[in-house]
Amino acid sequence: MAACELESLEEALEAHLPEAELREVRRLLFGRDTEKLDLPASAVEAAHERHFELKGCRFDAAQEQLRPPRRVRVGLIQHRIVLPTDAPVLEQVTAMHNRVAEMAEVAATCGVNILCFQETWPMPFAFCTREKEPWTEFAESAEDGITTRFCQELAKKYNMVIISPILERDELRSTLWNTAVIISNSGNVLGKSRKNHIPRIGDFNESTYYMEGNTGHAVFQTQFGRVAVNICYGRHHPLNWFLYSLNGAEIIFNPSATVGALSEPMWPIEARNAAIANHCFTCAINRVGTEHFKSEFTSGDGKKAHHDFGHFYGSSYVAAPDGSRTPGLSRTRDGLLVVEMDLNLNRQISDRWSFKMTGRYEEYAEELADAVRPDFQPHVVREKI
């Protein structure tokens, strides 16, 4: 079986392990079991008719005496591109809007409060083809571009916070950014978060398309909790997650576009580790499918030129601060993951493990300040001879 044909790790395990052994393997892989979330029959039927996977999971917290539960439903959408990459730009964008609209409607039926899409969702992930045209034509205003206006309508219609990662055109600075637009359930643009870290690895050498972000580690207060967006490559940087958490994020979303040959062994670990280390929920979203481009491109690594990046393996999931995580969505199919979480779990786990309370932040800050100086010398103790 080709790697891109494997539906999911979970299905492979279920097909080959006895029930008792499967339970123990799942405990070791995913932590404590997440409960299955019962979803409306109409949503299940609509997902089937529209050809996408629908999964629902729940994270519970202990009942407290002084605080009521803070239950929030989050939705993650992964999908393949709809039209070929050489179709007219506006037709591609419109087709993606239509696909996501029908998935968002199902999310609303499932009671989702916060819905997040994958990285630069209205377009192919064409960066690193080395071509600027027509890909830069997909860039649009974060404040009033056609995709933001589309998402504002969804947000108002469904009383839902929308996190919409796009290629942003900043006319004032004549600059492109890889940006997530955060839209309140009122329909207003709450703000935006730009990608902090730009990869320079293999085909994913994106630095000629957009700049490192300048919005810092903003956290957005919504009606349903404090959220942050750590875009794609930022998940490889533990301090990036940490600074969102330091600013009070209760849920950190990680919309991504990454392929199996490059990163799949790391995928199930990084967002989960960030949830543990930062006492918060993390949501990892990856696109799915293989995107073909008319012109060949190379990676500058001596390998033959090619027409695609490889298989985007989906597998979107949510991780909790106690180390547990949901099963992933499919590696091959469009999907919507609906997760109910009690945000009280963040403080409960923080009180138990005290990672932040026991962190030596003053010491770290001093040593980091030294480390970025041009005359920095590592503190290495050597044997005296």
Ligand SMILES: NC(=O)NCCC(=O)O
Second form
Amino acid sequence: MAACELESLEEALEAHLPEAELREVRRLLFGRDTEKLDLPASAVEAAHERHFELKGCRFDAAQEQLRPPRRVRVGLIQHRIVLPTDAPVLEQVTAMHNRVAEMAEVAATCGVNILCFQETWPMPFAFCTREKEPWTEFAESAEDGITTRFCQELAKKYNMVIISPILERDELRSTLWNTAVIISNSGNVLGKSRKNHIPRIGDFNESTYYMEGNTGHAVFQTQFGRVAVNICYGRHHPLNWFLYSLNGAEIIFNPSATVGALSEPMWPIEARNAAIANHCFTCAINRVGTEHFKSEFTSGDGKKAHHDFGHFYGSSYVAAPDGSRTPGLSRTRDGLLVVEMDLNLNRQISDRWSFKMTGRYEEYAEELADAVRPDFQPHVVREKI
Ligand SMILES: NC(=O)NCCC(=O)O
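Right, and the form predicted together with this ligand of this protein, after the form predicted on its own?
Every chain and every other molecule in the complex is listed next, the one we just looked at coming first.
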């Protein structure tokens, strides 16, 4: 079986394990079972007609005496590109807007409060090519580009916070960035968060296109909770997650674009570990499909030139601070994952495990400050001979 033909790990387990074993394997692999979220029949029907997967799950928390539950519904959208990569730029962007609009409408029917899309969602992930044209033409203003204006309409219409990761052009400074635009449910742009870490691996030649972000670890207060965005490669950096959490993030989104041959075994671990370590919810989103580019490119590994990155494996999921996680969306199909979470779980788990209280931050800060000095000497104890 080709890697891109396996639908999902969960489906493979369900197909091949007897029920009792399956329950145990699921407990070991995924933690406490998430409950299935009942979604409106009209949403299920619309998803079927529009050819995308729709999944609903819920994480609950213990009932507290002094605080009412803080239930929020989050939606994650993963999708493939709609038109071939050599179609005119505006036609590609418009086709992607139309696709996401029909998925967002279903998210609204499911009562989603905060909706997040995949990394640079209105364009192909062309950063493997190293060509500037036409890919830089997809860059647009975070404040009033066509994609932001499109998302503002959705946000107002559906009373939803929208997190829209785009290729940003800062016209004033002639700089491109990989940016998530956070649009409030009022329709106003609440702010933006730029990708902090640019990959230097495989065909991810992203430093050809944009700079390391300069927006720090901003957290955005929305009507539905405090959110932050750690874009793709940032998920390999535990301190990056940690700093969003230190600023009070209750949900950290990780819009991504990554391929099977490179990162798939790491994917289920990293965002989940971040949820555990930081007592918060994390949401990992990846695109699907294989994107073909007209010009061949090489990977600097002596192998033959090729026209695609490989298979983007989807598998978007949500992890909770208690270490449990939802099943992933498909590895091959467009999909919408709707997850209801009670944000009270963050403090409940923090009170139980106390990682924030037991972390030795002053000590780490001192040692880190020392480690970045040019005259740093590693603290290694050697046997005296
Ligand atoms: N988009 C991006 O940063 N991809 C890098 C590869 C990875 O982090 O899996």
